[in-house]
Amino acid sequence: MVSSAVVLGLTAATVLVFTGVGLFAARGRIDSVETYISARDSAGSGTLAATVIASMMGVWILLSPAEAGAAFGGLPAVLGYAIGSAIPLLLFIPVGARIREVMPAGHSLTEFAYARFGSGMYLLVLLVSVFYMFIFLAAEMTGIASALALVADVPLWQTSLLIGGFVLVYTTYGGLLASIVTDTVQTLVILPLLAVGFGGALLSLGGTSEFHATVVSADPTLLDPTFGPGLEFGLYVAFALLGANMLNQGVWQRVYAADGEGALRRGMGIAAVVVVPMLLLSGLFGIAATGLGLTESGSASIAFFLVVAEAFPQWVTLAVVVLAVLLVMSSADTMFNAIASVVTADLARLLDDPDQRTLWLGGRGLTVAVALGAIFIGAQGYSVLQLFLTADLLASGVFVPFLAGLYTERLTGPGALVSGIAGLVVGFVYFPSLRGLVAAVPGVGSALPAPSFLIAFAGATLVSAALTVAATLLGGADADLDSLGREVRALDEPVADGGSER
């Protein structure tokens, strides 16, 4: 095991690196809410590509991929996590385009929920896109506690605190500008690290043909890509992964930070094929710990650092120390961001002509809020698939009438909202985790029909899509799509906070 005064040292050494990184890209810049929750137009393809990377691709890559991998089907299994994960993206193109025509000055998709539907499907999209990016918090530091507790039995608590008290200075200060930068840079080290993490595993277990031999010797099923219950959860976790990611504000800040269409076209399409082969590698390493008998005590939530403990020498361990910490970073700062944008852009709408300091106070008290609810829970060390799973199953009720919104003028706000609730109520039905709540209810436990991961999302994304067709079919409403840009303003007074007058 790697001395925890060392984990812990390089630990903080890289947060504050790129912290300084964050204040340095951002000192100057910030002149006003606009330009701190939106930073509008100000990436190029390269650019996008690289921030869109990093704060997708958090440290639950090293984690849930490498769960699936030894727990929950092998090699198809980690296919599907992989192939799901690009999916949206390449959705996002022209999702992304549409939104920047209907609603070119927007920041948040819940002002699009709000102006396109009503405060009914408004206030479903606010609770599960703030609910996800909480859990997508919360799993992240329970993710890189759990790793260097494993690694070098570093408390939870202290890796928990140090990681997200210093992303939370950087972002509070800099916004989506100072997350852009540090997200590029961290890409720029992310992907040589991880290629050195797998590149060192190979080498530790032998070659890729002793790899082999070791996993198909244990369970040759890990590597059958026809393998049913990996090709069952592969499918799932792809519902799941589109669902989350349409509704995560993450991503809907980045669009409106790309440097037009070209640039989110290009961006889009980048990531999508460079994170496929990232997860792939991850999911890998569950497959190697299942394989050589490292996940037999129930431990396959960690099965990446599982292995790293028992073949990495101790410069590739701290290699990957470095890997796990900026990609919580990457994310982290992401979702601090995207949690401050919806709360500023509500608030702009809900109070009465909000100066600056208001808004600006508002955003950033409820962003550190929910930074240390995160905080805690990460220090509580769940299962960061399952966590994600719970979240994603939200999403997945809600996002098609949410988007349908984009494209006809006959879906209403009670149609939407319907639409949305019922496809939640399958998913709940059917979702293992959920199972003790739901049967909770009077009269409800037995008549649950059998748990299933796939029907609960494959179920919550149909019925609400079958629904939204009905409601759009049989809809009354003549929404003017043309006029939802001329409902959300810019936010673009100055203010003396973090940057200078125009």
The other form holds:
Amino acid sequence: MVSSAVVLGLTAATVLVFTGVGLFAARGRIDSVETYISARDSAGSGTLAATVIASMMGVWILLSPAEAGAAFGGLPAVLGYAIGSAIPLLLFIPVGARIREVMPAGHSLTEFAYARFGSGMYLLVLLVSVFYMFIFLAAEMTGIASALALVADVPLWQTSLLIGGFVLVYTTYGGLLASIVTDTVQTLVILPLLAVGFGGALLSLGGTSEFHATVVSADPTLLDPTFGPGLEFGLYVAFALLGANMLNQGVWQRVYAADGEGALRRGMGIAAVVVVPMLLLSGLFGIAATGLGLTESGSASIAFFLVVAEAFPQWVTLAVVVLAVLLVMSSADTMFNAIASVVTADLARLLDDPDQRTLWLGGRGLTVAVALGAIFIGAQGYSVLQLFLTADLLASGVFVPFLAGLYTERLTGPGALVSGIAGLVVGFVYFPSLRGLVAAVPGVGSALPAPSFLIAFAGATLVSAALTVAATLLGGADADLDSLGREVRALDEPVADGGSER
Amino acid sequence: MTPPAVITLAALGSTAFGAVVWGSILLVLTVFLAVCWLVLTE
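Could I see the form predicted together with the partner chain next, after the form predicted alone?
So here's everything in the complex, that chain up top.
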């Protein structure tokens, strides 16, 4: 095992360097709450691609796809993860352009939900998106803390506090701008480190022919693209990723950060192209772990690290530590700022014409609160998989009616709310993870159908979509999409009636 | 044809597997170079 002092020292050096980059990038440039939570029209296609890749690809890419490959159906499960991660990015090309067109001075998805649908749908979207983002954050802190505990026996709280604390420093100071700049540099380190690391690991395992022969002799279904259980997993994880990412405020912030529609299209397109091979390679480590007989003791969730330990000398483990720390930092800063921005943008509306100081305190105070919560949870070593799946399910039921509001004026707030809640009811009825809770409702237990993740996720999405179509057809012209652009304005913009600047 | 035979036939062949793996690594490196170029020329 690598020395914990060496791993902690390396982790500290990594977070210090990137904290310095974040502080330097934001120095003297954050002059209002608007620039703290929005980096409007500032990112070209390369920067946008880099920040989207870094934001979405957390340390989970070293854990979940490998676990899918090892325990949930081999190659088709991994392919589902990979393709399912790319689809939302491709969808954000037209949807992002529409968001910018309908609400050009907007900041957050909840701002849109309130302006378009009213308070009912706003509360549902707020609950679902903040819950998802906080679980994402907590899972990242838990993942890195568990990984460093595995490779070097580092106490959970030390990892969580060190990484969370330093990310908090530059995110609190530099907001979204610091996040985007550090993301860009981090992506330019992460991509070659991943490619060279995976290539080296494969060669250490004897090359692709040897790897293939080992896996096929252990279990040929691992590399069978048509293996049923793997296909089922791949399909439901694609539904889960779609809903969750469409309600990810971090991506919405980057839609606004794009320097025009061309940058949005190229940036999202490049990110979509690269996440597929990244997750495929990571997933192959899980398949390798199973093929090598390393996951027999129920350790599929750390399959990636098991193979690294098997195939690589200790110094390479340190490179993996740097990679994992960068992956966590780049996602954590995004989530810190994303959660804070949702609430800050809402504060501007909820408080009666607040001044800049109040919004500053709100934005930075919330960043600190979110970070402390995530650091605390990361230090506990909880299993967050069930919470993650629950958050994904909630998003699957809500995102279709929510996004439909961008395109039709006929969908009313109550129509969207009922569509979303109906989708959630179907999802919960079939959701295996909450079976006990749902069955405890009097009179429901005996009537529940057989649980299925696929039916839960697909059902939540498709039922909410069908009801959205019905509500749109039945609804009258209730909304005025043209007025949204006038209602939602920049936080440092003078009010339209000539009132004081806030 | 027995089920195991079907499974074996459906499994990805060694050459195709190698192409997928090395192709993925090359694609990641290509995107890295593309992003570098785009960022530097912004």
